[in-house]
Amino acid sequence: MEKRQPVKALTIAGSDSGGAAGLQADLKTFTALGVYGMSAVTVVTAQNSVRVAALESMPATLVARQIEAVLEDYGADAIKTGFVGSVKLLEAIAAVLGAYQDNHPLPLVVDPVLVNHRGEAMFDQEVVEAYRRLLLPRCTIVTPNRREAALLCGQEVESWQDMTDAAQRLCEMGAGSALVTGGWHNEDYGDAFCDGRDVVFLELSHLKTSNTHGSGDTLSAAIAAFLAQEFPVLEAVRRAQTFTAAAIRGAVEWHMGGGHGPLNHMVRSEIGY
């Protein structure tokens, strides 16, 4: 009988405790669109829908080996990061990943987790300039919301212009698209992509709720499942866009504490993947 391998993704994020961000995230979302999920634990935190109580990174040295013992037996069809928080992290994570992709070119998504739900910065410039340095110019997409593209492009993202000039500067710096996300051109609400030449906006529907924690990282995760199942960039990322809608408005009515709750990620059968 003939071996058979299922698709595979990688995620190097943080540990969310309350299982809505993070790895947790991620690896839902790789189950529901019926990809084998796998993890690297950067951090992990204490934190529930109010707070992060407490957080502990872990060792580059152990980070860059579970990335390696990871690869070298299951491989991987797409990989994505999420919360790294260090240089010495991005460093590790950078230096496996090169070292990997050199030899398997394969799909990578950045998910530049740099500031908390309020939109604050969460780290020094260091930090952002090794996202700049290390990750843009490997990644087949990056992933920001409004506040990260700011950052990463030390310029002001808050119109739809500049989300579009946010989009086309981080393809000038290596990336090979982009996705700045959450804003408003004309009336509507959605996200801006380029794919290294042209901008399009992407609509989405707006829904009022405050569980949406998880969201970025459930639609960066989304991209990387799409991806590794060989959908063309810009394909993936409407796909991952209708999955990450569906989970939010499958929690709508759901109430998990006291803060922003977690989305719903058991909707594969109603978005029909």
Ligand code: PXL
Second form
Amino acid sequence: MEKRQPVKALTIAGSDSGGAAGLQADLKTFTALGVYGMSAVTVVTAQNSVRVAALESMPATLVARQIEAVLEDYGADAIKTGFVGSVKLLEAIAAVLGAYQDNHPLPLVVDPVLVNHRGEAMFDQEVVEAYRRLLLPRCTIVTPNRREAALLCGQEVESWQDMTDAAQRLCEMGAGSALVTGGWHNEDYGDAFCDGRDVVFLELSHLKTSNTHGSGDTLSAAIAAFLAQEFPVLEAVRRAQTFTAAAIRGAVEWHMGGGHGPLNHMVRSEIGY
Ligand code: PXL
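Switching from the form predicted alone: structure of the form predicted in complex with this ligand?
Every chain and every other molecule in the complex is listed next, the one we just looked at coming first.
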């Protein structure tokens, strides 16, 4: 019998005990999109839909060993980074990825988790600086929301013009492409995508729901899953937006917890991927 390798993706991210965000959202997304999921845990959180009750970072050496163990044996067709939260971990991750990428070029999606769901910065300026220095120059795409883009670019990101400028600026900083998420272009809601030159507006429907916990993680994981399947970047983004919208729609009628509930990742058949 001829054996084959499944398409594989690695997430380097935090654990959310509630299963809504972090590596749990990533692994569910990979599975829903037909991609074998692997994970390197950066931090462990105790959280639910209402609060983060505890957070503990893994030692940098253990994070590096997890990535190395996965890559030296299984390999990966794409990698995503999510919650990292410290310069030490960013340095360890960049060192391992840099050594690997030199011999095995592969897509890297950087989701710069820098703000909480209220839009407040969670970390010191050195963490923002470390993203700029260590991860932006080696990524295929960076996927900040407007607040995160503002921190990375050191400028306000409110209007559509701001989003356009930020997406271009992120590419100038070394990102292969940039998706600045969640803003308004005239009356329409959507994301700004820059391929390194031009910026396009990608319209989305604006769904009324509070069940959005983990939507950014789901989007960036889905982009990684489609890049692993060798879709061009813009096509991977469009498909990932479609999957994320379906997962949000699929949870509109869910009642889970007292705060921002999770998405429904079990929607693969609905979108036909
Ligand atoms: O959604 C961002 C995010 C990423 N990773 C972890 C998280 C969160 C937000 O709750 O907890 C581990």
